[in-house]
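Below, in structure tokens: the form predicted on its own, a single chain.
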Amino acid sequence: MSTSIRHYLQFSDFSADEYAYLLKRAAILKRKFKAYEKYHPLSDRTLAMIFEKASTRTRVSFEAGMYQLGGSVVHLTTGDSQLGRSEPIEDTARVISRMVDIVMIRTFEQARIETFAKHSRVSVINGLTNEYHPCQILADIFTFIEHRGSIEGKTVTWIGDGNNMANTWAQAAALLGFELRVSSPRGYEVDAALAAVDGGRRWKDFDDPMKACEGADLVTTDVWTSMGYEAENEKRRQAFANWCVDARMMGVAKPEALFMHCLPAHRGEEVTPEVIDGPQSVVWDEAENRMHVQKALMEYLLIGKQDGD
């Protein structure tokens, strides 16, 4: 395939300028969605949505947010594709590839989605997978944008299970300079192998939660139990019986911290309902700026940069 295809399967992938480009555009088409403004300029260009692991926040706001757009969309699951009858995957992404413009796929091992990666024809973005979820923290840092400024030289606080969302964080904290803190249980810690950039490690670790969390200006956390790791539920609410976010942390934090979570919560369990529906909460923003973050993105990848509003 040609080397010239640009891909989005971890946060590692752009640059600090790509991310700055990335972030004022969308701003620029959340302002057009708002006013509604119609704004085509994928008309002709068609998505294909892969779905090895269900959803329902990546899926609306890819579908939506292409539509938006003025492009078209194929819905696929392993129960409706041959991806679901052992076909290769890299069978899978040589015939796609020729019939659609680019492909988001959310599947299980980091590994599938390269591998698809490198036999398709069209760009591919990661949905999620289990080491890494690039779009929501591309959401995440907008949201937080939005609401406080920029994130450089902030402080950002990770609460619980070193999964494919601390991994991320990690990412984005080397590319765009600000401070990580992660505080997980032991035995639940982020992965340096994957959480890295150009071999570095940028993040601190904390075995006290209430420690990570003095004068942060962001607090974010996940579920206990992400999919794929069901079996371990009750071994993990032990675990992490400890890492639920609740007014003290979020009181030793700065007075004006936010609160993110990508969702779905299991309220009471890793956040107390007081924290998630309080007023320092903007997980509801958090959430429809996926779509906006994606569109930005999907029009990055399809037409390069565009200039002005």
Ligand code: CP
Second form
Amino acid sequence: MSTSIRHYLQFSDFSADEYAYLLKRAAILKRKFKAYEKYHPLSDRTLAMIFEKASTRTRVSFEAGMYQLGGSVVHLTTGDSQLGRSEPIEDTARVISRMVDIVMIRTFEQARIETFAKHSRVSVINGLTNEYHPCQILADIFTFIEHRGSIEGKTVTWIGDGNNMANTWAQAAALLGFELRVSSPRGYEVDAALAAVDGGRRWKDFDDPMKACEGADLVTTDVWTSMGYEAENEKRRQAFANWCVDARMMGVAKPEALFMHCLPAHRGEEVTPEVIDGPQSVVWDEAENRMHVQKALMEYLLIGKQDGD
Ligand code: CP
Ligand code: NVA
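Having seen the form predicted on its own, please provide the structure of the form predicted in complex with this ligand.
Entire complex below, previous chain first.
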């Protein structure tokens, strides 16, 4: 255990300067990838990925990204490791971090990844917890910048559940200086204890999702029922019925507004097919960009800032 190891457990773990570097670096790594340029700075380095919840994008983007950087990957799930037979997370952290160079975890409570990190000899990355999804918001901001330039001063509207994505957007707004509007049904609002940065509350709550979308540069949403909350599915379907991003909502946003969704999506619930499959949607770029930003993140955590392109 060491206090000097950098972990990426929530968006506020990095500074605005570090984000400026990572976002630039991700663009360089993306260009190299598109040009089939071999770049193996992480040869002999191993990433362990631990999944306690399902995943498509997170798994593929971390795994492919690590191989592209010359490293290798070990993939574990609760079901195929001793975690599923109640081995303490502390012991798991002590053991795995003696054999690999970096760890990515997708799990339930944030406290669980924090406990792992506390007992890890190597950097730990949050690949989604109930509370946060920092890698996804990093990809979303990178995607916004690719399409529209700097996000500073822009208006981002979150429609729906005050969940891990919304909490992370709120932290990002505080760090990177954009306006965040959140419209959620009563009882599903963002929790200030999770979303504020240094006690600062940068988002504005809106009862009316249409009002929240007015003049927005980006409208974004997520499933009504996140992983781990399946027992609330029916109750949530009723509560969220008016929080479906549709053409009316996109129609009051700026004409050049983008639509994002971290995926997987439920067409006809949180978003209509015409919006997610329409011209303002950048969801496929958003998914691909997970890999590019995470490559920059792993490179940074393992070998620090890199010059050159
Ligand atoms: N957006 C996202 O994290 O997708 P997966 O659940 O497929 O990893
Ligand atoms: N909020 C969703 C995101 C999935 C990538 C969940 O936690 O299930």
